[in-house]
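Here's a solo chain for you in structure tokens, the form predicted on its own.
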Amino acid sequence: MQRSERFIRLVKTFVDQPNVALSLSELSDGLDTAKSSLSEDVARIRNVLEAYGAGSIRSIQGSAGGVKYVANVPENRRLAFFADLTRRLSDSSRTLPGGFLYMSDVLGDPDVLDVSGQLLATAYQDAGANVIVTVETKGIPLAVATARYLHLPLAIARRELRVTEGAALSIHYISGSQRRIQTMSLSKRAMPARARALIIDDFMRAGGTAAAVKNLLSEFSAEVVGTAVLLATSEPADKLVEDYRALFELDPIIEGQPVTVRTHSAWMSSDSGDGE
């Protein structure tokens, strides 16, 4: 096998499998090559992905070693994806009655959901979560490409308890945005023993629904390590959840003004990829 097909097979094998811990002995096995060799591969692969800013190839230490591929948004397609966003989102025609914002079809948009994704991964690569949930809500693909990226499964709390979840916990809330009260259930079997998990949401108003969430996850004793959302309004300041990251923020919307949305402060600066 010439070099360079070996180089294309190897990058191939990393980008399709973000966070996996893969390992040497089966990687020189599969591409019938020495373990030095492809050492000075992986290197020079590594090398290549940190100067582009498309993140790295971490080692896995260990007697049979391993590496994985950890993804990121280069600089300039993350400042590309902020300008298009807040454009898009910034739309008048998306005002709903209550001061909501149309998303549906953004939440639909591959493009965004990979970046949105990556970005999110990136942030809370080194957080220690062994599970992302979510809510049954449109934030369920921004949870999926997250977890992809995390290589995490994607445990859903459901409004109403399902037949098919099999044993489950149940909690009542009261909305932060709609202040009625509503069920929010989880299955046991979605929750890995230990549970660190990380909160994915599309929205954020008060932050009632993430706070039910944490409520939820504390009767399965599992540590929250984090919340994200795609977009949070600025006002309230004071949310229900202390700490949490978004994409966008939402000014309030008033009837017959522009709606202002921008990039969250926290992901201003160009190293705002960083893990937590």
Second form
Number of protein chains: 2
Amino acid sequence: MQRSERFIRLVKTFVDQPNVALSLSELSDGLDTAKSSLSEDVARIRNVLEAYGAGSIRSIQGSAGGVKYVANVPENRRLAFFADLTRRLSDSSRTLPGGFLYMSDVLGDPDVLDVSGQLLATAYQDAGANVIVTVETKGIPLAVATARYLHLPLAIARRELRVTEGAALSIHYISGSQRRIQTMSLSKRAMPARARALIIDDFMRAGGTAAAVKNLLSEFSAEVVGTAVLLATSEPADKLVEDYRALFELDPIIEGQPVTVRTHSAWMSSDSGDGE
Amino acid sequence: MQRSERFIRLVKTFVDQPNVALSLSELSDGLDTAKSSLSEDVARIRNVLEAYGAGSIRSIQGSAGGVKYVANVPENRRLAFFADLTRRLSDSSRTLPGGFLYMSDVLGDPDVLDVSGQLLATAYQDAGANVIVTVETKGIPLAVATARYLHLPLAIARRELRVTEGAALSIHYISGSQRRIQTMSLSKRAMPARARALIIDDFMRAGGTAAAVKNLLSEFSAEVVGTAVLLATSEPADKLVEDYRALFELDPIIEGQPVTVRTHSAWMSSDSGDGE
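Now show the form predicted together with a further copy of the same chain, given that the preceding structure was the form predicted on its own.
Whole complex next, starting from this chain.
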């Protein structure tokens, strides 16, 4: 087998499976090559990816060993993403009654989901999460995209009890935006043992929903390693959850005034991908 | 730049962006190479991928031209997926009251989502869809995964009207499993003009939900190019929608009896990826 063929197959295998531990024997499967040249190839791939900020190949410590591809969004694509989405979200035709912003198109855009998922995965790469948790409905696509790049299972908290979820734990909480008592429940089977959860949602105003998810997770004795949303409001500045990340920040919407959406400060610096 | 570096970067670019049209100038960006050698590289990548059934690079006809990566799941991975999931879903501890099967873990499993999404994307690659439509909640992750591989926007029909969806079209329908009148609504802004929708859901029994989505879409003058679910029941054999695909088939659940889940017949043959 020619070296070019090995590179094509190896890169395809890696990029198809972000954050998946692959042993050298799994990687060599079908490649008909010696382990020494395979290691050289992997090192070469790592160097090329790192050189243009497109992720890396990490060695996994421990008895099992192996390597895994860790995604990253190259600088130019990241800048284009923030510029493009800031512009799209600042469109004042998006304003809805109650100071909301129409975002369903953005939350269903495959490119937005893919880049956002990679950015959040990079930020929480070393946070040690073993499950992604979201609340239905609008945060689910972003949670799926993030779970793909962290290679973690996804658990979806429901607003109503459903027979299809089996035994579930439920809590009640007061929704900040709707000012009424709401229910949130999570299937017992959906949560891993000793869960370390990364909470993903689409939008945060005061953080009441995220705080409720945290309460619900505490009923599972789960630890929350972080909370991330696509868009958070700048006010109130003090949210009900402390350790959150937002990709974008929205100023209060005043009817007749332009909408202001900016890249959240945490993503302006070049070290934005350093994890919690 | 060495040829190995070009291969690494090109394969990464393609696999990162399934079904995205890329011009040769976009591909050559940062590669510092002549268009002729780039075309040779792309042809080489196409040959290697096709040789082991891992997708292809297609040329796009028309004035814009360009190429795109089209995903496919290699035979061995596809067989392993069907064998593994048939076994997991046949676990009788999954049975729930009312003849339901607990599937939330599977529907939140990143590997299941990724392979299922690729299989459905391959099946509908040439169906001409321009939007993926699903109904909240459990079908959303599979819809996101399919939308990623077809590079299509996702629109989520809601069970209740929500302020965040803006103006919406609603219908009422009778749910087969719950035997009561339900509402389903879809944001007007979420649908493209001249929509051609692929409906994705997690589960189908009689097909009432899918038929309701179809009715809702007809209010948008949208065409439905197909309906696909992860799991359909073998009974009733006559569903309320005709042109559907399921990855798996479930026999009626009888308490105390083993659960029978099999690979749906449409995926048993080697030509399962031929589209509608």
